[in-house]
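One chain is shown next in structure tokens, namely the form predicted alone.
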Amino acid sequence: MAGDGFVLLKRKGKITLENRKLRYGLIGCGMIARIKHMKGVAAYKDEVEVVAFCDIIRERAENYAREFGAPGAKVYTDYRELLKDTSIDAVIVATPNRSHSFITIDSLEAGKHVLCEKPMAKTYAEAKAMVDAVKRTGKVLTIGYQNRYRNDVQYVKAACETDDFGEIYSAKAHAIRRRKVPTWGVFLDEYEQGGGPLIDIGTHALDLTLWCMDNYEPHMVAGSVYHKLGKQTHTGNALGDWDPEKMTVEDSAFGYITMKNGASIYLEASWALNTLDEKEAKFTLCGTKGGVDFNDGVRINTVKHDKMIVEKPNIYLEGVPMAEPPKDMAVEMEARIFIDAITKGMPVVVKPEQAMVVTQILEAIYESGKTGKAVYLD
């Protein structure tokens, strides 16, 4: 893992495949297809270009076709024509998880290359499945954890690339939202989506976490899973009132996994918890020489001189006269890292194997909490 962390956020230039715009299919015209894939894929233009759109819904892909599409961009309800399209490069998975796993199984198969959305699958084995079709087809699949690519997250990696903070023997993964679930599309749909929030955010913090740790060996998960808020009315969710009768996943998740090497990781994960401490998409490491959290910025803490310290480092270069401050470029470095490992061979930095051994996590405390066991993963 050494050295494919913060160098990659380097990476400058315009390339082509052969002398034309890599032509893109979107599968799945929802949300986050919006607000991330497409911001993506305009950021390079000159070099990228969706063709053809498919959803279930006919009107939501006519739609981004008109407002996304290159001229002439084809519209599907089903995926499978849409693979038939021999001169589409790459797809972009951005369906709910219940059908991450076969639709990017058989685009790998139709030999697309493959941006698919986190969490990879609903199952392990779903996930080693993606995993077996890349080696069967050769192809590149990444996974959409966007947040490895954000400044602060980057400073971190390369302190633990640095070993900074010495062997990280301890952490925790923050998921924790008050009251802000999300009531839009399927995510309170238990079939379709594989869970509330342990599955949509709890993701994001544990991939970061294992990342930075660079530790994918689990040996045993302890989780607790609550269905305590899900049938209350008059919310006050900043989202607006959930329906009662359509949430089927949990409010909150909890779980302890220990690693093969003896380390441990707590991992919290809420839509909906009643605590004023907020933490999304961040994580706490303690190693050997010193610990790292994200409680106000990167703040490091170790020993120097005798003493004890804590050092902030000005990421966003806060108080800077003159200075603009850098901006996070998460979405935009996704979609670069895509297009480079499609058109010069550079390796993905979420590999589909990371992404299977979070999936596997996820899935084991999940059962966890059905079962009152723990769950061993060797």
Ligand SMILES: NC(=O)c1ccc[n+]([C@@H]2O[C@H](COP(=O)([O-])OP(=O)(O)OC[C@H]3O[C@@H](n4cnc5c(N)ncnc54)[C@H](O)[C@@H]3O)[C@@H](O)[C@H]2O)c1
Second form
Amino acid sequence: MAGDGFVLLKRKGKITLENRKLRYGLIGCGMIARIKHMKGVAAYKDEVEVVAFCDIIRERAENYAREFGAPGAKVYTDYRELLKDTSIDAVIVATPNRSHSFITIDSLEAGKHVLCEKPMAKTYAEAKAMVDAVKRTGKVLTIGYQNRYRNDVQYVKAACETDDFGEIYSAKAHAIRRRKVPTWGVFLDEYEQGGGPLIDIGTHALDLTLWCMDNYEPHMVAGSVYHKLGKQTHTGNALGDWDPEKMTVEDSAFGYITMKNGASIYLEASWALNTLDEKEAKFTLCGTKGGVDFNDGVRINTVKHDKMIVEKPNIYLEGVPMAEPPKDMAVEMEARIFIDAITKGMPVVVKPEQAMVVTQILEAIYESGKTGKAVYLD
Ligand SMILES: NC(=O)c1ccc[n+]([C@@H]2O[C@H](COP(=O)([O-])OP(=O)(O)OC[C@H]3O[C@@H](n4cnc5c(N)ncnc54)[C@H](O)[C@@H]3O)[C@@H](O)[C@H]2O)c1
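Can you swap the form predicted alone for the form predicted together with the ligand?
Below, the chain from earlier opens the complete complex, with every other chain and molecule after it.
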């Protein structure tokens, strides 16, 4: 840091940065790093720079350093070496699921703030160890559930907070694709990822549902997990045929969750299901005053003047002539919230304790799918 005129002020344990950019390290230089995190950094390039890149495939880290790095950005193949650089304030963990927990914990212990990709971890025990590490180190940790920052989701969350739906006692979390199995990276590998569509996209849908219900107290989980299409060929998959030899994860999974307050959630997750009812990163809420779904944009149903009505907020200004539709700023918001948490001590929106409960429920669905028995979490 010498020679750059940096000033680091400590205020009540929070670090406030003045006259310098935050220094990030990126661990895992793959798809999500490119399409999300490097865009998030670019949106705040006056405040953040990426000074170190790590990937077990050196060439990837080198390419990212060239394309996205600050001048003189360093390249590593072992994240532990990156963590030794005391000038790095924060890391983004964008590796496969297996390493989220240990890389995050090591990073927190090394004094870095962490934005870790979803799912938080493969297991509840791993996720809990991450939460414990946050408590121990006092560093910021948040998880990459960027769907929370979509304009439509923000609208529904605001409606939940003003109690528009009353007590939400029935919900569905949707993560259904007809034929869109991810064929890059290690998504088909049970050991690396901990599972297939349930842990990959079911995690987003469940996160949104719990967040809008503001209910993180699961009671019982029952699940069914299917390996029915994984060995098929000529699949019609939108991302090209998957390799049946490599497909060790489920192709669909379904869970029924009851909460301590009596509310229930049905979670459906698939990368490949013979259905025309595709819905991803969406949810349905039913409360005592009204309900909401995303079946034709946001649709709110309630009763007014003794009649059933449907309200359709025009969030994206559809059909409004000459109007520029508002863009979803989910990527930028995620990046902004992380920066503000580090520099101003503001709370993160995706709290690690919340993401931990998502992981706990998903793990219980997998367990129930194996044993055929319900799993009780209290
Ligand atoms: N938030 C979202 O909507 C979203 C979308 C896609 C993926 N993801 C998550 O991001 C993570 C990565 O997914 P991806 O699609 O970018 O995969 P990817 O395969 O494209 O990238 C992962 C990269 O991590 C590298 N890597 C593996 N182990 C490593 C280690 N120990 N240290 C350093 N680098 C390592 C790999 O070589 C690879 O380059 C996954 O956890 C996935 O669930 C999130």
